[in-house]
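This document opens with one chain alone, in C-alpha cells, the form predicted alone.
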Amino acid sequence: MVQSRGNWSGTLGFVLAAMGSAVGLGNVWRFSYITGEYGGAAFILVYLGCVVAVAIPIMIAELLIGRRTQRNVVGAFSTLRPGTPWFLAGWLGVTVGFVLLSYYSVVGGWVLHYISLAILDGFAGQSTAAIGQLFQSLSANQALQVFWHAVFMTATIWFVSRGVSGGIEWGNRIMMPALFFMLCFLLVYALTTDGAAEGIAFLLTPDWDKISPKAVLEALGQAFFSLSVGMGTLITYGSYLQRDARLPRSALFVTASDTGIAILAGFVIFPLVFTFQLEPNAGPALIFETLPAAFGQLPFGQFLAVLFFLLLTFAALSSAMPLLEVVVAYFVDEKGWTRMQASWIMGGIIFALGVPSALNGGFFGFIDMLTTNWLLPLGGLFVAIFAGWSLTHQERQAEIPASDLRPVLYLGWVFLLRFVAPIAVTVILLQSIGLF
C-alpha cells in the first residue's frame, strides 16, 4: 500500500519536505510582526520555551503515529485504536487543512501581487503612506484578491497532484535551498544598513513588560502554526517515511531549521524597519506596507523587493502543499480516489472556502484567530494525550528504540507528552476564554 500511496525518496527528501512544511509565511510574515508587537527578544524566548516543552514532543509523536500506521491522519487513529472515538482527532486534522489553507492561500495571493508590483518597480520613490495605500487598494479590490488567491491555489494543487516524491519533494528540493540562499543574501545587505544595530538590539534585548498571558497564547499558537504541529501534516508526512528514518533526529533538525530561519528573517526585516524609522509593531502590515516603503528608498530596491517577495512565495508554497496533502491523503487512502482527482476537487473546494477571507478582512481575522489559537492547539493536545496515554510503551518504542533516543531522554519526552504539553495547552486555552 505504501508504494501505491507514494513515499519519500529518502530521509533527506523527507527532511526537506518537512522543512518546507514548517518554513512558511509563519516564519517571515507572522513571526516578524508578532515579535514586533510583543517585545522582541522577550517574545522569542517565550516562543522557544513553547517549542521545546510543547511543540517538539508533539512533533515526534505525530511522526511516530504516521510512520507506524502508514495511513492518512484519520486512518492512522482508526488503525491504532479501531472502534474508539479517536478517529475524531484525525478529522480535526483534515478540518484544519481545509480551514487553514483556505485563508493561507489568500495571503499567498497577496505575496504574488506584491511580486508583480516589485517587478514593475511600483515601490520606487513612494512614501510610507503611499505604500500603505497600495495594500488598502488591494484589500478593497475583491476581484483582484480572488484572482491571486486562485493563482496561488492552482500552483499548490499542481505540486500536490504530481505525487509525494515527484511533486512535493521535488518542489522542496528546489525551493528550500533557494529560500535559504536568498535569505542569507538579504541578511548580508540588511546588516550594512544604518538601522542594523538598532534592529539587532530590538531582537536581542527582551522587553518583559510586553509579555502578557495573551503574548504566551500567541507564542504557543505561533509554535504550532510555524512547525505545522496539530494540523495532521506531520502524521501524513510521517506515513510516507521509510523504516530506517530516525524520528527524534529528524524532528530536531526540522525544528532547528524552522526556528533559525524565523530568527534570521527577523535580522533581515528589523534593520530595514529601523533604518527608515518605521514601526516594528505594525502588525500584519509590517510585510506588506512597512517593508515595501523601505525597498522603495534603498539602492537596488527593485531587485531586493523582487528577491524578498520571491522568498515569501517559496515559503508560502512549501507550507501550502502539506496542508492540501493532509486532505488529499484521506481521500486517496479511505475513498480510493486518484491523487489527481483528490488534488483538484478538494483544492477547488478549499479555494471556494477561501473566497470569504479574500472578500472580508474581518472574516479573515476571525478564521486566523480560530485556527491559530484554537484548532491547532486542540489538535496538538489530542496528539499528546493519545501518544502519551493511549499508546503503549511497546508501541512507542517500536518506532523510537533506545538507539534513536536514550532512555533518559525517552522518559523526558514521555513526561512532556503526558503532563507538560497537555497542561500548557489546556491552561492557555482556558485563558483565551477568560477563565484566568
Contents of the next structure:
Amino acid sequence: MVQSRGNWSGTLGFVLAAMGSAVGLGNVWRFSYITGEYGGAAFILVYLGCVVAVAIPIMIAELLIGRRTQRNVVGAFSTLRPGTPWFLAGWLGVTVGFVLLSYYSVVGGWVLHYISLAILDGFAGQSTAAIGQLFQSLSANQALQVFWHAVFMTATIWFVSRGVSGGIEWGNRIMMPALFFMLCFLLVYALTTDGAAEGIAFLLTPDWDKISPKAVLEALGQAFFSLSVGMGTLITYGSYLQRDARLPRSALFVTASDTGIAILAGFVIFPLVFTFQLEPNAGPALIFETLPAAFGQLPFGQFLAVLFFLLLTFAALSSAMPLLEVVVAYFVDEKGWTRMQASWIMGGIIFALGVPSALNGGFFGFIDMLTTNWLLPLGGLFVAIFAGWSLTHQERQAEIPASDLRPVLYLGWVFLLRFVAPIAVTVILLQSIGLF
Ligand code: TRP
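Show the form predicted in complex with tryptophan, please, because up to now only the form predicted alone has appeared in this conversation.
Okay, now the whole complex, with that chain kicking things off.
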C-alpha cells in the first residue's frame, strides 16, 4: 500500500512540492489585496505573529500526522484514533478543499484572462483608468469568467489525474525560481518609480489604529491560506514523505520562502499603487490594476506581462493541484475509486461549485471569507488540539526525534500546539463575532 502511493523523489522534491502548494495566488494576489485593505505595516506584523505562533506549529503537526499514518486526511485521523470522532476533522479538511478550490480556480481564471489580454495587445500606452476598466469589464462578463474558470479547472484536473510525482513535482524546479527572479526584477523597477517612498512607508510604518479584531482575523486567515495549513493538505503531503526527511526543518524552509515571496510581492505592488495613484484598498482587483499599468510603461512590457502572468498561472496551478489532491486521495484510498475517476468527477463538481463565485462578486467574497477566515483556522484548531493533546510524546517523538528538533524547541513547539495556537484561534474567532 505504501508503495502504490508513490513517493517524492527525496526531501528536496517534497520541499519543492510543499513550496509549490504554499506559493500561489495567496502570496501575490491575496496578500497584497488584504494588506492594502487593512492598512499595511501593522497588519503585516500581526500576520507574521500568526505565522510564527500558530501556523508553523500546526504545519509541523500536519506533516507528522501524515507521515506517521501514510494515509489521506480522513484515514489519518481514524488510523491514529480509531472509533473516535476525530475523523470528522479530516472530513472538514476534505470539505474545505472542495470549497476553497472552487473560488481559487475563478481567480486562476482571471490570471489566464490577463495572459490573453497581454498577448492580444499588451498594456502599452493605456491610461491607468483604461487598465482599471479591463478588470471591471471582466467582472461584468460572466460567461468569460466561467470560461476561464473552466480552463483553469481542466488544467488542474488533467495534472492531478496523472499522479503525484508526475503531476506536481515536474515544473516546480524551474517555475518557482523563475517567478522569484521575475518578482525581483519587478522590484527593481517598482523601487525606481515615483511612488516608491510612499509604498515603502506604507509597508514599514505601522499604524496600530488600523488593527481591529476584523484585521486580526484576516491576518490569521491569511497565514493559514498562504501556508496551505488547516485543511490537511500537508497530511496528504506528509504521507508521501520519506522517513529520513526532517519535518521541522522542511516546515521552516517552506514558511520562510512563502513569507519571503509574499513580502517581496508587497514591495512590488505598493510602490506601484502609489505611483499610479490607486487606492491600496481596491480589493481583489488590486494586482490586476497595478501590474498591467507597470508593464505598460516597461520596455518589452508585453513580453514581460505574458511571462509574469504565465508564471503566476503556474504558481496558481501548483497550489490548485494539491487542493484537488486532498479530495482525490480520499476517494482513491477510502472509496476505491481510480485516480482518473476521482479527479474528473470531483474536479467537475468543484468546477460547478465555483460557478456562482464567477457569477457574483458578493458570493465570491462570502466564500473567500468563510473558507479563509473561518474554516481554515477551525481545521487548524482541531489539528493543534489533536497533535498537542491527543497524541502522546512517544507518538510525536517517533516522527520528530531529538536529532531533528532539540528538546527545548520540542517543548516550545508542544507548548504552542497545546496552548498558544488553540487559544489564539478561539479568541480571534470569537472576538470577530463580537463575543468579547
Ligand atoms: N497556499 C495557497 C496559495 O497561497 C492556497 C492554498 C490554501 C492551498 N490552502 C491550500 C493550496 C491547500 C494547496 C493546498 O495560493
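Everything quoted here is computed from the prediction, not taken from an experiment. In this text, rigid core is short for the largest set of C-alphas that superpose within 1.5 Å between two forms. Numbering follows the first chain given and starts at 1.
| Does superposing the core leave residue 220 with a CA shift of 2 Å or more between these two forms? | For residue 220, whose C-alpha is compared between these two forms after core superposition, the shift is less than 2 Å.
| query | Once you line up the core, how about residue 255: does its CA shift reach 2 Å between these two forms? | reply | No, its C-alpha moves less than 2 Å.
| said: After a rigid core superposition, would you say the CA of residue 295 moves by 2 angstroms or more between these two forms, or not? | reply: Superposed on the core, residue 295 moves its C-alpha 2 Å or more between these two forms.
| field | Per-residue C-alpha deviation between these two forms [residue 196; rigid core superposition; Å] | value | Residue 196 C-alpha displacement between these two forms, core-aligned: 2.8 Å.
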